[in-house]
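Taking the form predicted on its own, here's one chain by itself in structure tokens.
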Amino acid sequence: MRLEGLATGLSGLDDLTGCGGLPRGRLTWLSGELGQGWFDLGLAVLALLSRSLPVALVDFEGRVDPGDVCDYGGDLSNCWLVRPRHPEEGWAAARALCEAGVEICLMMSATWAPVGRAAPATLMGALETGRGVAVLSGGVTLPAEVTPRVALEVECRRLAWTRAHRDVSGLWLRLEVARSRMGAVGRGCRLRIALPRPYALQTGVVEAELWSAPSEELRLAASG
């Protein structure tokens, strides 16, 4: 399937998806256990795109402070933040935001509760009639009614922490395409994310490269 991609500006991520970015009109999943980097990667992508595009964040578990978007260099005036009271409300908010014209709606949760068939179906309807992107960030399983809707799954795994001034200043991630309707399964990259710190000259994804050999990952993890 040939799909148009929404370029995130992160070369490592855009290069591995098979469409030059996150597939437009489709659902993408950044999967992973809590602490494996999907939280910071999702915020970094959202913040970068908010500098030029309208974006939205549906925070199902109340993990995000609006200042987190600013800390990653985002434009908060270009970002809608929703904290739903229950899962169905969150999915409905995502659908409404996509219908309103946001370019990317990031839906963030460490676990995903069942919501029935109607919620993902109506969200997909809004995506398919527009050009926006919806991204599920977090979790290792999805409800049965959501799984078939995913066009791209990128699995996140933390390789190593980076440190500066006796502080954890960032982390190395491995991203691998676990499923794809664009034929890119198995492709991967490494990203280094600089966490917001008072001494940091830059935050967000500051380095990216395609990975090739498992031995390189083991060396990186050991050195971190």
Given for the second form:
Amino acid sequence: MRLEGLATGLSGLDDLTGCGGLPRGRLTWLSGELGQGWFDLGLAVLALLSRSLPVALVDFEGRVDPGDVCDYGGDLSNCWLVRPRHPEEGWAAARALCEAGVEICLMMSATWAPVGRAAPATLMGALETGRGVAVLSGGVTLPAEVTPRVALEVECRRLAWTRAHRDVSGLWLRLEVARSRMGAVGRGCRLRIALPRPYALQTGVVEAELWSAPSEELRLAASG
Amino acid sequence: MSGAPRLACINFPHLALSLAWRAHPELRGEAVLIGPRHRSGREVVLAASEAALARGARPGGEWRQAEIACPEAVQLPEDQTAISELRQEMRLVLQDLSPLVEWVDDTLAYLDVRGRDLRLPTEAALASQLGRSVQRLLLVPPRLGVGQSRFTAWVAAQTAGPGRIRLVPSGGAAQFLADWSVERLPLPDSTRERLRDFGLTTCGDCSSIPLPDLQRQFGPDGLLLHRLCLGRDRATVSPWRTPPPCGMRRVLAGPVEDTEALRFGAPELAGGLAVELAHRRLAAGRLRLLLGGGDPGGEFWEQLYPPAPVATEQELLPLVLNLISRVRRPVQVIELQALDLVPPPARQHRLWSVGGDHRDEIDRAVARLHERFGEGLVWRVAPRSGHPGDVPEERLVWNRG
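Can you swap the form predicted on its own for the form predicted together with the partner chain?
Full assembly next; the chain just shown is listed first.
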């Protein structure tokens, strides 16, 4: 069965998935350890889509500043923020919002707490009904009940920080498909995220420099 | 921001001549005399075309003598009102490219081109744009020179042909001026005569002589001569000021070197400008930051072009911070100007939104979630206006569901 993709507008990421975007009606996982870029990539993608679509952000650990969505150029009036007190609440809210018509639900957590079997199952049902996309962002392992339901796993790896004005202004990321039901496992791309900074005119994923990581930055990353 | 002074000298035919050529294009290339102008009981020539100059007419010279020297010249009266209007128009064109413009007379102007325009990143690009703008207005090609001092820039403009630009790199002035005749230096006649007597004919001859020797021979003129020959004469302009169409100006208690301190004042500048723009119902297509160090000639500037016209504080603030981040020297006067004013763009965020139909349904789902799990699960947040802090609770307005 060929899956339909929800185009993020980032050609690097959209080409990677094999369906022209994040697979609709399916679960996508941006995996990686803390500090590997999944956090900012997730927010940047959410911000990009919030300009034209209703989006939801489930912040399991309460570490997201929703102002960052705004700083990445997103439209907060299109964004519903969920701050669950228990993991079950977060999964239930994601299911309800996806069912109601939210196009992309970003669920963020560095470590995933175990959930019951029902939570991911009902979320999958809601996704299939609403044709939305759920993106789990963060972590290197998922609860056993969730893992088999992931259609696409994109592994995030930070290559290097970019610096400006004696400050960290962004980061280079390497994305690689670690698991996919659409094929194309092992495909990768490299992109740069410009962090929201007062001096930065452009924030979010900067695609113009997709394949032009400065060699010294990569050397830094290799040595660091 | 570059610290080395860079001046552009633009030399163009007298405005009266440009007006005459506009009205009578057939007179281009012909001998034309504009005047006479009455000065101290004398009738003098206001302007003369190249052909008339070649025949001996001189601007400021006796009108009668010019008539004799150039009997076939077309004589046109001066139109003071039209000249004044064109002068104003020309000043605005120059000021559009650099906020620091010195209008010397109706044939010559200096601009400080040290500042940076992101669309015209190089000096050559800025100078080309300057030349094009002036040519578009006057319909005659100007001469342009860029150098590290007024004299260097002026010589560069004189040696460039009409419609040409000559750029003298910083540090290359002495070499560039080496062949320039001392006869054309702005020095008293007596000094020039003595230079001739010494057999010093070019700037290169003089620049090799130590300064104490020049001062011993020529007194204060020796110092001036030394500076002129090495391109170290005055490197500042006395800018012609006009109130910007829309701007904010702040004078600080003393020179501030710390960028952080300037950044602290940025929200006030951005907020003030946003209020002014809102009052006029306009948005800025270009922002210019003019900074003064407190001493004359210590001014410098930066300008940038936002991707779309900006009008609100939220839009202005990052741009202002961006401009301020480039400051590299003490600042006492800070002026933020909004240029290229246009009606603000309409903001219809959800015009193309495909999710608009689901909004009510999502709100109902949120209400059900609150009923089930209690208030505080789902939040709607919006940016808070004013000058909120960095903490999310302060910078955002939080609404339940």
